[in-house]
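Given next, in structure tokens, is a single chain: the form predicted alone.
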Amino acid sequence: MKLKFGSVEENVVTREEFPLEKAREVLKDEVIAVLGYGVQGPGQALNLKDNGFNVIVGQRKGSKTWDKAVSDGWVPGKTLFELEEACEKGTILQFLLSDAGQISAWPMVKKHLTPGKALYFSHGFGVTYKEKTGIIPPPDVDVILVAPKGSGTSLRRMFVEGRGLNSSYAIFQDGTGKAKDRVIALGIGVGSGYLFETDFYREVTSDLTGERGTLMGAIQGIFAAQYEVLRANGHTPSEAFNETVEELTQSLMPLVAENGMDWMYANCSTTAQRGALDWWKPFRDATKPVFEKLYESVKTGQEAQKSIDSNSKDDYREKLEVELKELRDSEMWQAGATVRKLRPENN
């Protein structure tokens, strides 16, 4: 159906118009490949199970997620498989290991895109930058993609509660006439509840933006900085933290996340609402160049770069730790240990 988004008419996908019974009638001749069990893995498979799909999962023998999925009840030769003889029973070739894991992958993946299988992605990066990645599928089969707008955690735990994740979906390349109906199939099989239509090179951007953005890099370069100037000022780490980071994501985003900004402003303080009102203009005037720079980057392929050159390293993981820890160790969230600890729920 077609949804106006501000003045923007767009075209979305609802259950209610593809229900979960037409879902499976479309793929009910296929064999749903779930190649990697690391971030989208575990919640896509273990929903389109949940779902009545027929899924299988290939994982590298022997590494920690090919322990997660047994614990999980994939049965190693039944429904837990290594990644090639995966991709050799699939027909739906779900590609969700790392952006440099499918890089390295690809030589063996291609090789079993016989004509009429589809490749499935959740994130545009290795076709878009597809100079950079070497990934160039072949003309006779579908290359489709379901991007949910959250973490494979927050997938699996939204469908467990009966709620869904939105999705965004797009198709590349048509190769069977029959992609259409599969990729909506499969974004309401992974449990999303709506799906709201874009392409590889749109999807990338906005996630590679997002990521870096709002959604993880500003966010926590905001709340280091209040932080900072409170703790400098003589407040204590347990108010600073309550003030920075836990009234926000305890409080104040689930009423935005209820009915939007306007109506947290107005359930909040008249006090609240003036200075809220006054400052967001200067926060949004000091952080637009930023962003701007931010996306430029994103455009031109830097970000893309940076991932693959960091990420195919064989000592990534090591520091990836190392920043992490930064993070960890840093009084801010050291504070905030403490702080989730004394919720009444873990009490």
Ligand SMILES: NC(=O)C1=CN([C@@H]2O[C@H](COP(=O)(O)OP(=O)(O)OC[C@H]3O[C@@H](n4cnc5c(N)ncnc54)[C@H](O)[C@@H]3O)[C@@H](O)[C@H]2O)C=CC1
Second form
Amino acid sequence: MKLKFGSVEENVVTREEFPLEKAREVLKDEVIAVLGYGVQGPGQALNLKDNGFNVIVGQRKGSKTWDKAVSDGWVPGKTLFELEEACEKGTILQFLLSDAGQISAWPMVKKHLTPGKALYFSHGFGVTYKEKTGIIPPPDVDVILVAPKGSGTSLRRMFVEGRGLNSSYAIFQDGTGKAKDRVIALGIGVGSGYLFETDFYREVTSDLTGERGTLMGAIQGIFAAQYEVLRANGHTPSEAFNETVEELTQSLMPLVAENGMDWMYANCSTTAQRGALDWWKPFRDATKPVFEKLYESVKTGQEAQKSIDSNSKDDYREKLEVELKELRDSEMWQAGATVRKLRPENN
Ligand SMILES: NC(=O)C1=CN([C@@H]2O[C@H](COP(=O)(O)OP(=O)(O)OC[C@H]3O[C@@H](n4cnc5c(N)ncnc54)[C@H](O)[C@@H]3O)[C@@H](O)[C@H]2O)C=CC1
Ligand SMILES: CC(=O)[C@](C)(O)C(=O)O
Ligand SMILES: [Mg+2]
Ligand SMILES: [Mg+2]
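Switch over from the form predicted alone to the form predicted in complex with this ligand, please.
Shown next: the complete complex, the earlier chain at its head.
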């Protein structure tokens, strides 16, 4: 249906409009092969299975995530296979290896994309940056995307709680004439809240911007800046952490989630309101040039290139661990660990 967001009309699909029964009918003859069992793999595969679809998992034998798949109830030789065997058996191949992993697995996956099958992504990365990834699908298959806007962990948790994480959907190639029904049915099947339309290019550029920006990179940067200023002015770690992170995640963001920033503002002290109304524009103006620089770096493919280069190195895991350790060992997140332990519900 068409729905207005502010004054802009968009194509969206809701669960009322496309119920689960309809999704099951559309996909009743399909074997959905979920390739990769990292973060999105488990969330999507388990939700699809619990929603009554015919799902198998493809994963490297002997890997940690193979064992995780077994402990999640996937049965070797019945619903859990080596990657290639899953590609052979599946009629819809959900390509959920890491974006760098997709590059090395592509020649094998491509071999099994016989006419009529569907190739499904949760990111526009592989296809958009085809000069860098070599991922060029054959013409007689559907190439579709459902991109949950959040972690696979949340996708599963929210499903179990009877909620739904929103996803975008896109069709890159309709090789069978069935791509639209297939993509919507899969979007509903993996447990999406509502689905909004996009294309592969817009999905990848917005996603790369968001995770580098307000979802992760920018928020960590703003946290660090404020925490450092408070500490430099004699505030304790407890005070700096609570006033920077804990209050935001525990008290204020849940209110924003429920009713919007306007409502949260309206329900704080008049003192906070005055200051927060005065200061949001200077913060916007100070950071906007950084966001513009970020978007440019995404647009030119530089961000994609960097992530391919670093993720394909042999010592990638060790290097990553060093950088994550720096975050973990920072005083702010050390303080955070102590503060989390002190939450009454964790005692
Ligand atoms: N992590 C998340 O929650 C989200 C991820 N996505 C997208 O979903 C896709 C999957 O992402 P994640 O679940 O984060 O992946 P991941 O980084 O957790 O890796 C998934 C699986 O790929 C396997 N793998 C990696 N390299 C391989 C190779 N060369 N050969 C065979 N297997 C290999 C790993 O064993 C792992 O089981 C990506 O396109 C990502 O951008 C989209 C939304 C959110
Ligand atoms: C969770 C998500 O959607 C991200 C942040 O874009 C990702 O993990 O790539
Ligand atoms: Mg992402
Ligand atoms: Mg994302």
